[in-house]
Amino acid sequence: MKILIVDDERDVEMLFRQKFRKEIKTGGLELVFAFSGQQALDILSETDPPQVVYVFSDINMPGMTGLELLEKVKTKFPNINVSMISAYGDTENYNKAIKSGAKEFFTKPIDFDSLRKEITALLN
């Protein structure tokens, strides 16, 4: 299963990496990382249909907001689950990220035993 993490930091790399490494390792997760919003777009249009079954995307990003990431998503890959995360858990981002079609909303520090269960759930 191959996932997209969006986030403007690129630490986030490394820590997904180290996360995730047994289920890489098996071969059961592959993972590819944007940078930005439109750098996300341009990955899910590479294949028709996208090979991305899931995107895990920061709210907060320069140019192209993970918001607005998400309906253009939602809007142009509907069968495409998409995850928000966000430094803060202010209501504001949760509700327009739940109401965008979002299937879920982590806040950082990322619970990633929370988010092992999501994928989990996509797998099966």
Given for the second form:
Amino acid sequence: MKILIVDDERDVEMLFRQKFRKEIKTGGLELVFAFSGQQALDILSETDPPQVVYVFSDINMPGMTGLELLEKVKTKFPNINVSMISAYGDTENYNKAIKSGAKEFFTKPIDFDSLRKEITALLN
Amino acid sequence: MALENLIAFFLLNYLRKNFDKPEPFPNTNRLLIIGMAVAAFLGLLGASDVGPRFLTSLLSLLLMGALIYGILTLPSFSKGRPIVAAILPYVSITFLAEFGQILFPSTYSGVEALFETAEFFAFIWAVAQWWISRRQRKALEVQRLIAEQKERELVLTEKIKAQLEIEVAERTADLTKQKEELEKALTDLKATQEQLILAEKMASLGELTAGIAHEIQNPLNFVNNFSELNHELLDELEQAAEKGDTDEIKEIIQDLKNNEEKIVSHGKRAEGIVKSMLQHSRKESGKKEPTDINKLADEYLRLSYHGLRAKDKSFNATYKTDFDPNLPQLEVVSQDIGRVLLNLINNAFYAVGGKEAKEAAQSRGGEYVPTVTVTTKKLPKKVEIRVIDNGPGIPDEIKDKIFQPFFTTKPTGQGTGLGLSLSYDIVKGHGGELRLQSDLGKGTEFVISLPSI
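Alright, leaving the form predicted alone aside, put up the form predicted in complex with the partner chain.
Below, the chain from earlier opens the complete complex, with every other chain and molecule after it.
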């Protein structure tokens, strides 16, 4: 099962890959990474239907923001789950995200336990 | 003998009113009144022919003689002298005639006509003298009036002069006071200017704060995350060691190493941000040191971007960079050039964030992507840094003023109007140049060119 992580910080990839190494090794989890909103859309459009089932996106990114990406993904691929991960956990961002169809809203620094729960629930 | 005594009477009266100080006698006035009484008595005697004519005439002569003598010898009676000059011939002739008539009647009758003629001429003399003296007196009076007038004018002039001197002194004091006030105002202004420059520094730092917080939070998260990861990996390493799984052990150790590197690099990243923030807020200007302009530009671009993002949730813009990898290091005061970059980049984001640019693009029928681009380029003997925005552009009438201190287009309280002015000074101070190109409706490009050795 493919999950897409979107963040302009490239080290996120290394972090996630190690955090979920067990799930990747044994649980059938596959992680793909995009470093901008546009790149994320490109990855989603590679196959039809897209292989990715869940997108975790940062909100603050140069160019297309996570919220804009959320709207676009929800319009084009309504079946894909999208959750936000942001350093700015204010109500404005939260309400916007939930209104636009975000499944969950995680704040940075990331609580990997709750993230793992979310992903494990998906895997099972 | 009535007329002579009448003359004596009036002469005495004249003296009484006109003698000068000091008084020639202890009771001059009384003495003269007595003289007048005597003259009047003798005059009456002479006119009425009562009493011996000779005695009356003799007494009259003595009175007149004493009077004339007094006038001629006493300085206090000097005002009577012109009158004496006038009447003396007449009086002399009449007395001579009188005594001639009394003492030698036969001889006198022979020369009476001669005396009468002489009396007549003496009378004319007296009148002429009186007339001349009157004219002289009038002329003197006029002169006296003129002198008095002059005196008054002099007094007045002195008064005015004194008044003027007071006014000049007052004015001088005023001017001195004004000069002192102006000097103080100038000192205050200079102090205020310094404070403003510092305030501008702090304001731009304030704008940075949110960006800095975000920029520090990110590496800090990584430090925490990778530390936690390593903790987990160490547990796994223990398990692998118990199992004796060498491959697993090697793999875990490699991960640990990689993570450790990440911890160090993100720690350094946070440290660098704190350092540059401290440098930015430092009061004294720093030293010139070899600086990687690409790194500096990238750092401030990110700080500016995240600062604005944190401040205004609705803000969004794209930023692009096009850095020349062959850029030489430049000898610059990095926090000063950093301030210039921050100013220009903040302005650029401000320009693309406004409604105007969006409306302009939409009126042309295009989708507006607010974009700020920072480029660097190595040129012969210099380096050019460009901060480009696709905002509304700067009208020509503002272009000239844009580098002037306190000029701002931002609403009151939002801009000090010192950013570009200070930036200009900083670039000049580095021997460089700061210029702009702008097309209305298309965007603005600020070009910093700095000399490279």
